[in-house]
Every structure is written in C-alpha cells, then in structure tokens.
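Listed next as structure tokens is one chain, alone, in the form predicted on its own.
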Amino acid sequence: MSKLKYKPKQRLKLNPPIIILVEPQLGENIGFAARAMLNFNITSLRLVNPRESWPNKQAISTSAGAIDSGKSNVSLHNNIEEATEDISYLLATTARNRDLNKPVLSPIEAAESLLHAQIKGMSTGIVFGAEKSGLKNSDIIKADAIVNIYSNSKFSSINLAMSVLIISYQWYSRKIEFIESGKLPKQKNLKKNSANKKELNFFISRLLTLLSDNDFFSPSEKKQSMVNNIEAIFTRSNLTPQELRTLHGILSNLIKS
C-alpha cells in the first residue's frame, strides 16, 4: 500500500490544536493519546490534574516514544482555567447529549472549524475528559462548541486514546485536503481577533462577582446553572480583545454609579 504524499500549494503556517486531558485516570490512556497525536503531527499535551502521578512510566512505555523522544510537548495544570488561558478557539468532547446552548460539531466539522481559526492565526485546543465520566458541564461550557463522535447507541462508551485518535486523524486528514484543493467551505462565525480564554474568564469571573454582590443569584440553588447560562453567552459570542475592554467599561461604570 502507497503512502499518501501531497506538496503543499501555498505558504501557510497552520499549528496543530493543542489536546487537553481533564483528570485522565490511566498512565496507559495518557501514552497511547501521545502516540496518536504524534502520527498526525500533534505535539502539544497538556494534563489537567491526572490520578497517577508525573513522570509516569506506563505512559512512557505506551507512548512508543512519543513521550521520551522529546518530540511531544506534555504539561501539568492545576484546572481547566489555567490549561487553557492562550487558546482563543476551544473545543469539547462528549458522548452524552447535554443540555448546553453550545454548536454541536461531528469530528470533520470539528476539524473545518478548527482549521478556519488556525488559518486565522488563532490558537486552538480540545477538550477531553475522564475515561470514567468524561467532562463536567462547568469544563464544556468554556469551550465554543462541542465535539460529538457519533457511534452506535447501545455502545457509545470510546476509549480516550481512540477519541484523541479520531479527532487527530480528522483534523490533520482535513489539512491535507485543504492544502492540496486551497478551499475550506465557508465560516462566518470565527473573528480574526478573538479574546483568549484567559481574557474572556477574567470578564466573566469580575461579571460574576458583581452580580453576585447584587443578589442577582435567587434562589441560591438555580446559582450553578445561572452561572453556566451567562458564561454561555459571552463563550458562544466569540468576543475581541476590543469588545471585551468595553465590556469592562460598562462594568466599572455600573460599579461607579
């Protein structure tokens, strides 16, 4: 069987999307996601409070090299928030059906998308969870849309090296396309300039804080799902550095007043 070979038509630097793991529970999983990015020419691993403990020699020895080769970039954060602070376009992974107003992408959408942002020079990420529970719903309402692998409906559960595997095979797939044919379909969502999550998180954190100084909050039990509706808002808005300063404006002037 021939390998694929394709010369690029054109210049265009195009960085592959950096994966996030949220609380991975398995040393082997970690390893084999490595692998898998690495076919597809995606380096960057960011590890969001894994159970088993950094340097981790089942993930090593699973990565097939991945790992200790130097060729894969693997960090440790604390939460979401902090893994995710420089990405500007985020995507979340999920199985189940959730009751989120957020874009619902198949893999290849997934992939379009993500690659009308990098070609806007934006920095991009997806989201995937435990193997055991996947994502809360506080951790996809951060991202701007959410990624559904279709599979068979009586036996949804994908293991999460394989889902990293698909979305990183759809993703570089789709980059060959569009490199060879120089055509994406068209994506009028996505701002050249979109805010970063660390800038969109410290709005919404000083937006919460003010409401919450107010009583906006009632009754105290509705308070999670409040919060995950208003961070909705502004995540699907695809706000600018700009928009956000104004953003900020208003708030100060309301505090003022």
Contents of the next structure:
2 protein chains.
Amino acid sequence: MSKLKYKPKQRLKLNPPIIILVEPQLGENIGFAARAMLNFNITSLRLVNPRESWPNKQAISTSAGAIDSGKSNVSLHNNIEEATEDISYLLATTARNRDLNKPVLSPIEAAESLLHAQIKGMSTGIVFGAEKSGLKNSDIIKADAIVNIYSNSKFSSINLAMSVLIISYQWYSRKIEFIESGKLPKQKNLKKNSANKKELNFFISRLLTLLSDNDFFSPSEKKQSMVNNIEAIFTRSNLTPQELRTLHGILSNLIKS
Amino acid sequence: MSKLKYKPKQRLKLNPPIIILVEPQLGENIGFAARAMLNFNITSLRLVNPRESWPNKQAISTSAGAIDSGKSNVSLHNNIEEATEDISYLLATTARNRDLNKPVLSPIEAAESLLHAQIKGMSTGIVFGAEKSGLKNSDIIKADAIVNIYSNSKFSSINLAMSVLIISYQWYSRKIEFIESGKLPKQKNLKKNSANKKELNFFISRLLTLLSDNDFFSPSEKKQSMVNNIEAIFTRSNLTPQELRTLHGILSNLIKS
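Since the one above is the form predicted on its own, can you give the form predicted in complex with a further copy of the same chain too?
The next block holds the full complex; its first chain is the one shown before.
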C-alpha cells in the first residue's frame, strides 16, 4: 500500500461531505440522521421529496437540537439532479450488490475516497435511498462509486439513520487518523477538478436528446437500459470541465455533418 | 507496529461481545440497539434495571424483528455485577473523559482489544450507561478499559443505540479485516485466562469486608473513593484464577496473624 504524505504545514481545508436523503419516509429518521451527522461534524443535509411535510415535528424532536438550533443546514429538493448539481464526487449507498459496473467501496474505503476528493477541494456527497426500497438504479448510475456496508447476511436491513451514522462516523474517524498520521492510501483516477454533476448532467442530457431525436433508442423498451449505460460511461470517466467542453465541441461538430 | 500473524488453518472461534445496557430509559433505544447489534452479528443483550417494563412493545417494534424473532438473546439483571459475572474482559463506554487511571481506547482500538481477548477464548462485554447520565464511576471502575467515541466537541451527545451501533459496526468490520489479512496490532497485558468478574468481585468484596471490619475506611466520607481505588488496582492487574487463589491465601494468612 503506497502512502500519500500529507505535509502538516500545508493548511488543509476538508469540507465535510453533503448527505442527501432521497424520498425518506419517516421524519424520525431524518432527525436521527441529522443528530448522527452533527455528532461527527457533518452539517449539510439535503432532502429530495421527503414523504412527510417539512418542517417536521418528529424530525426536530429526534434531532436533539441538531435541526432547530441552526447548527445543521437542511434543504429541500425536487429531484436528485438538483440536490447534487454542485457536487463533484458523489457516492451512492446500497444494501444489495447490484451489477452496475461501478467501483464498490467499504465504508472505510469510502471515507478514504471522500478525503482524497476533499483534499483536492472537491465538493463531495453521499446519497441514501428510502427506508424500504433504497435507491433506484437510475439514481445510483449518477454516482462515482457505490458504498456497501458489509453486515450480517441474515439480518442486513440497516435503519436509514444508522447507515448515515456509520458513514459519518467512519469519515470523521478516518479524517482524524489521517490528520494525525498524515497517511492515506493512494487513489487512482481522481482528477483534481472533476466537473460537477450539473455540468456533467447538462452534457449527458444534450447527448441523449440528440440521440433520441435521431431515433437512436430503438427498440423503445430498451431505451432505459441504453440511457443507463450511456450515463454510466460518462460518469465513470470522471471528466473535467475542460474535457466536457471538448465533448460538447465534438457533439456540435458531428451534428453539422 | 508489530503484527500478530493469524494462521488461517487454525480454526478461530470468535465469540461476539456481550452488550450490557445499564438502566436504559427508553424501550425504543433498546430495540434500536438490538437491531443494530444483529446487523453486525452480535446477539447477546443484557439489561440492568431498564426503566420501562420488560418485555416492552416499543423495543420490539424498533428492533425490526431482532428481539421477537428469537435471533437475539435479551436477559434482565438486577445489577452490573450480576450482568457481567461470566465476562473476563470488560469495556465501559463514556462520553466524557474521566480521570480513572484506566486505558482509554478509541472504538477501533476497542475492537482490536476485544478481538485479542476473543482469540484467547475469553468472554467479552461492553457496558453502556443510561441515556442522560451515562455510567457511574463506580461502574466504570469494574471495567478493564474505557472506550471513548471521538466526536464533535460542540455536539457530542450520541444517542444510546447509535453508540451501540458504532461499537458493533467497528468490532464487526475490524473482525472481517483481521480474518482477511490475518493481521492485528500486538497487545500488551492480556493474559490467556483472566479470571471472570464473578471471581474477581468475590475477592474484592472479601477484602473490602475485612478492611471495613477493621475500621480501615476512615474518615467515612472518604470510603467510596478508597473503595474505588482498591477496585481499580485489582481490576487493572488482569488477574488469573490462580493468582486470585494466591491472593485469597494471603488474605487468610494475614487475618490469622
């Protein structure tokens, strides 16, 4: 395992990851999640279409002061694209293994990946799905990697707030260890300035619209899986804004021909 | 860091730690704790004087099947001595740092200590205090070491079930890593067959009774802190049953003189 030596004199600003809950069902779990996050200095919580109305009394109660004290910053969003648009390195949590051709990380590997991105000044986030159903594949596709919490195969359903806690705790304790030791295993493929999800999504939707107009998606019942594959390719490439401009140029050029 | 190489051919039986909740207030938290434990294959939960009656509906509900399915083993106890009598290596969790002359471990160090004890076949346990008040110093004294979860100093109150989760998760994930790598940092001072807490408490209470009969504890307002100090000395020595027999012999001999 090769190490990256962190120089203590070099001031590191490690912005905590943003936590995104997609369609959380119970206010109680939102509050518990906010409390667990704040225990480990993570303060930015984004809710995509929570089932219950917001602000929510039960969430405020179980947050034990995290929400109503203003120490945490909770915001509402209409969809996952909007909730992640300023994020450059995004992780998605899943309970089951899904065959999506994405790197699958343990919580500790996830913590290390987040730290690498944060050292580079990137904005980072972790998406969690609803209590019962988890994330849809079409949401997971948008992430740079998957986090999988290894647990008892005969009782693997981890409560939503508890999953948020594990990731928060692991990020925080790995960060402390890194700051004390200056060591972090090397990471491949993480570019200094990856494009954020808004820039990436803009390119992907432009491409998909063009392809759709040209009747690329045929037969139509295969469209969704074809879209997923295309999205996965460009997400995995970890593109910089400059590379995205190049790709836009290629697109513009091709449609003229 | 020197390593202990585990030989994969040698069959390891690593009994999970026993979780002991002292005077838990909310059934809800007991159920959440049981669920979090079972997520990480920890099934033995001991309750010392829970505030609410047992069995408890809310506990069963939040355990998501962990309690009522019979997958977990929950038992009631009258005091911490009874709940820990068969345990040879005991950890106590605290939120604040207390000056008790005990080793203070991070969750990952606690996981490693537990694994060392479990490799030696010792029965292990972790005590958690009540939601509001935590453990009393007189309870912590009985433990071999203290576990401290490093967290946001401005929002450090971690929910009881969440604390149980962190320790359970950390033990389980460190165990998996150990089984895969065969590596665990060396540990000092852990004897192969430490006496269990029943044997140790029997000796300590015999000694304290003799001292009390001989008016050792004077002035009486200092008695509790003197008792704590004596208990701490013998707990820290990590005595074997043979050594306890020797100490009993010394006591018997001295009172004859």
